[in-house]
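Below, in structure tokens: the form predicted on its own, a single chain.
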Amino acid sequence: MSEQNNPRRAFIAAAGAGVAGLGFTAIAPGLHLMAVAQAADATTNSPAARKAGEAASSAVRWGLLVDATKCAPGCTKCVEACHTENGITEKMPDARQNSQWIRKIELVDRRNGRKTELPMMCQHCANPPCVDVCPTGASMKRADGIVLVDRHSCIGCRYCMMACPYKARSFVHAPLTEQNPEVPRGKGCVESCTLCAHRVDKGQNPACVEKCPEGAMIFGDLMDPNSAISKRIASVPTTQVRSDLRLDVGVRYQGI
């Protein structure tokens, strides 16, 4: 193996550890992007609407800021919002094989047992494991930052699923019905948040920003220094979850 490798493989054995503890890519078959038709709007937090057929630009990065101080205890609205919008309807007799692409979970300071809710999601990597490891390329990260899953190349074998370090992906065990248009989805294959890629397209925030009740979350362009999310970035303490992957993640903490 070439030098050039080595950090894939030393990542792929810290990942594994991460787990057990807690540009432009090729387009994959089947999936239409959309293109960036101008910057973030810093004002109202909004992203820029895109013009129909043209791909996304790597001059905007889209990320995510969670202020985990605002995160009230017990609330589920980004689930519940995240569920209505993408159509993730199913029951399954088993809780555990119930898709999930965004959770609530809960850290406890083990100095001082303090504790505090936060969802988690996929982090929208620079680097995606996930992308790494998938044997088709149904994994992949748009120009602009946005991981996804084509439904159409996946094969299920859910490689990704175990080469994410945030447990942020699901397999699709049932029958779908109920499902939102713009958002394509098939049993037999693995999902993940997609930041509601199908509502930045059209200059909207994703579903869960618009509806947290505490004003919580914080949708932007990462490399716009006027767009709301890099300024309180550049203002306040924030974290990268598991920050020592050096995957560069697209969501950033305020408060843990």
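Because the structure is a prediction, the values reported are computed rather than measured. Numbering follows the first chain given and starts at 1. Superpose the two forms; the largest set of C-alphas matching within 1.5 Å is the rigid core. Compared with the form predicted in complex with the partner chain:
Relative to the superposed core, Gly113 undergoes a Cα shift of 2 Å or more between these two forms.
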The other form holds:
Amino acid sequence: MSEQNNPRRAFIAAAGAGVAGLGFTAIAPGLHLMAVAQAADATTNSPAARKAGEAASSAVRWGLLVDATKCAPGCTKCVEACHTENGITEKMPDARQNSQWIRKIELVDRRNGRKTELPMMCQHCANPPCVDVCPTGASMKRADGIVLVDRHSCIGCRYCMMACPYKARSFVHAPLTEQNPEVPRGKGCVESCTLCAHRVDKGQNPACVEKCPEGAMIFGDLMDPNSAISKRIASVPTTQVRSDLRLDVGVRYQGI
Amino acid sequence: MRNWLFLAVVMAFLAQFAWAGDQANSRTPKPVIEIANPGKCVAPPEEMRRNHMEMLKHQRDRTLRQGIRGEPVTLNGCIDCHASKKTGSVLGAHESGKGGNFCESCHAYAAVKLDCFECHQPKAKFKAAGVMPGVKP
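Alt. form predicted in complex with the partner chain, vs. the form predicted on its own above:
Whole complex next, starting from this chain.
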């Protein structure tokens, strides 16, 4: 991930910001998206809960903005929050087999040694390669942009893990018994960040966003020009990691 | 058409026997079905016995793929209401020593093997205790 050294980085970053800016507001000149019923609650800055019986709607696109300049070195609160929320408790003898829905990574600019840390997780692409390659249709994108594994049809082939450019997915290697009721997970299936879909549907922010002590993460609706996340993306330069792949990701970074 | 009607009548007739065995001193062994919480199921018991698997399989797609929440049928709902008061679980042995807890009783009896609980937590209101330590960068 040492993109810092890449001479094309400036270009990629610029292109990323361009794509980010295209995602919302103007459909055509003079034609704008109307405010969506499910827009975020401006006071608490958490998404509005969906009514019982209502399906996720494509009028919403959930996204996450990580301000890497605020992300504290060595802090893993978001990772711990994720593990607690999603009941990720198992420790494999080989640590590489542990499930990992979110991880901290460090970028080093080799020219001057400047270090940047950021959390990396499923980027919730609009054009997800994991969905393209899945042979059973288990890898899927919900109408509101959340990319999920439907573990009811996952056969554990791990093709999606190979396809993902962000190494965002894990495979469960051992039987589990300590699942949280709201987050079923089990041996033989691939899993990854769900943007805490079970919380978002209740009108709460994802656990990592809620527990970040620096307030470095904003969650919200990328389609709503008045959401905190859209306003931030409209006002500061933000990056889509590997924007060259044109996956149109839902997780954006500021300050990398 | 006539044949089908006839068949339906015969089936309805036989079905009466299938579950008439609540009365004791029947010679056929019966699964122990303990209802932990009084109240109303999401559908009448006759319908639940026959169709709960279809309801659940239909619902899981609605919830997971379409994101629809808060509908009457939810697996966590079944578990919350049907978990044994003693063990808090819908699986495992029943405290009477005969048969299993709610979701296990009939399934053991009818030799149905479920994989649902490899992922779904069989204990109502369970809270995972430990937390895997954070992976340092």
